[in-house]
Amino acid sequence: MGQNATLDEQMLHLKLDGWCVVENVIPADEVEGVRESVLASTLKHQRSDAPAQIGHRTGLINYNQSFAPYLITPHFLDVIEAALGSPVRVSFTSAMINYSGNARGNLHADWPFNQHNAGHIPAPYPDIVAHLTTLWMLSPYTPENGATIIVPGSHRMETNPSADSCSHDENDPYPTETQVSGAAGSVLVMDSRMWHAAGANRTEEARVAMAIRFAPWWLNLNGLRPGSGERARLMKTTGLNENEVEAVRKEVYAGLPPAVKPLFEHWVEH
């Protein structure tokens, strides 16, 4: 389901199955430049705690802004706003590179539904769209190069494999799981409750992607803020760790296209 799908069709797919693919968010003649830019930034600023054969850089917007103009591509942003309401906010920007030979990941749901995080919505979950994960295919997504594994419909389950209440082991494949293929420049949009995992890259080429997550205006993000008292209390109370999303640097924010700035204005450093 791509650019030519109607918004109603995409929203129905998102509601029933928990995901849809929006094609040509980054035009075919422009995606290579973004891919090479994100790859170079990730190599330069690689997180030291990234898993083996994975390139990872959180807070990507501070290190690379080549993708920023595409965040407001109309046929993409329409889907995000239809699902979450308006205005929406970007909560995470991360580069994710699966190098040749990376292992399959574990099945999980994303923040705030991952029960391993200090700030999480406890299972059983209310049936509400509270957060969206978008995976930007800067390389083509294929089963051979580690395309994301999803369990369609799992966003309507009351739990996920990160919870003790879930009977399915996070390391075991799920009977109805599938891999999402797509052309470079496409974006997989999924409810953050969706059970998903990284696929194993069996090719010789790196698979380059970004995870950009979106929150509605009403979702509390303060537990992700570096140095916040709320984040410290959550970790102390639960005994769990929490993601830390670094603030957008003032000079980075100043250089963003005017129409993109509202997506990040809530997270600019003080």
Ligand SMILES: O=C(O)CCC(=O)C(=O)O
Contents of the next structure:
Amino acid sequence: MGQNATLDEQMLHLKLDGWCVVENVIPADEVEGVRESVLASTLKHQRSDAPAQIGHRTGLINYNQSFAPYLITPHFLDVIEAALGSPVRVSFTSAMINYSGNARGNLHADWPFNQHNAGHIPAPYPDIVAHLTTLWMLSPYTPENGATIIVPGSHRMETNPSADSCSHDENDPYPTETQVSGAAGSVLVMDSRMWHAAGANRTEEARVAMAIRFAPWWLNLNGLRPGSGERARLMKTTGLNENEVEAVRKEVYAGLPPAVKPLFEHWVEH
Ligand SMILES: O=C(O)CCC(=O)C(=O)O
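Give me the form predicted together with the named molecule now, not the form predicted on its own.
The complete assembly is shown below, putting the previous chain first.
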């Protein structure tokens, strides 16, 4: 489903199946520049605790702003706002470099539905769209290089493999799973409840991608803020760990295009 799919068609796909692909969010002649820039920043600021065979940088916006103008590509942002209501917030910006030989990941749903996180909506959770995961294909996504595995329709389950109550083992493939291929510059938009996993990279090339997640204005993100009292209390009461999303540095925020700023305003450092 591409740039020419109507918003209604994309929303139906997202509601019924839990995902859609928005094409040409980054134009074909600009995506290589963004890929090389994100790759360089990730290599420079690589998280030391990233899993083997994966280059990872959370809080990417602090290290690289080359992708920022594309967050407001109209035919992309329209989908996000139609699903979550307006105004929306960016909750996570992460770079993910899946190197040659990277193994298949485990099937999971994302924050705030992943039951391994301190901040999670307990399963069984309600059937509402509360968070979107968008995976930006900076390399073309193919079955060979590890295109994301999804289980269409699984967002309408009230649980996921991270929950003790779920009978499906997170390491087992699911019979109806499929991989989402796409051209570089396309974005896979998923309901964060949807069961998904990284595919195995059986090529010689790295698969370069970003995970940019979006929240509606009403979702509490404070548990992700390093040093916040709410985060400390959540981790203490659940005994679980939580992702950390570093605040957007003031000078980074000041340099963002004016129309992009509202997406990050809630997370600027105090
Ligand atoms: O790398 C992928 O294809 C999947 C990434 C993923 O599972 C995630 O960001 O939650």
